[in-house]
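In the block that follows, a single chain appears as structure tokens, in the form predicted on its own.
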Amino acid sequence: MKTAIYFHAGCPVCQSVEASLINAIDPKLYQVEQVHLGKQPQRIVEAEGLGVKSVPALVLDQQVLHINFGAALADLK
């Protein structure tokens, strides 16, 4: 089974996004593995060595899909 990892800080736009997109995603298909970045900051290198720019964020397959914008991993260290 692929991993999903979804990138977030816990904030109004993160929760929403999980609230929708996360469960829209197949569970036969991905296990995805939720990572709040103001709970676990040491995983911030992490999130960007693959990518990530902002939060809330979500990485499938490799690739980063950016949603909305809630705020900058920058801000999160």
Contents of the next structure:
Number of protein chains: 2
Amino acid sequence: MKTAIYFHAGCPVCQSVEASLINAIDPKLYQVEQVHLGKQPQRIVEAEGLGVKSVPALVLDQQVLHINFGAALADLK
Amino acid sequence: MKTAIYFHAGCPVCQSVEASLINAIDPKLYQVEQVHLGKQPQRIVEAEGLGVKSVPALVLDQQVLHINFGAALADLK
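Go ahead and give the structure of the form predicted in complex with a further copy of the same chain, now that the form predicted on its own is out.
Okay, now the whole complex, with that chain kicking things off.
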């Protein structure tokens, strides 16, 4: 089982991506951890280190996927 | 079974998204159709109509997800 991390900020764009794409990920392949950066600001540094520039973003196989655009990471600080 | 359409142009960004995210979609939920707009330019109008602005893009539940950025749709014409 691989782990995917979905970084979001509870924004409308984030929620719509969560409702569609994140729920479409095969649970046999990935365990998806959801991280709300507004509620867990201490993890912003981790997200930055992974290459996340904006939310919503999904880190899958160490690959950062920026999906649509909700907010810049810098604006969450 | 719902249908998802993955619009791409064979670009490196498109290929990396395909290798990770598209293959991670639960086949029990979605049948993913892959459309190479470089090879099927007649479908650019269809993509535009769905709201696709750039590739790679995944249309899931009629929701357009622009994932990272490979090329603008306008540049494929």
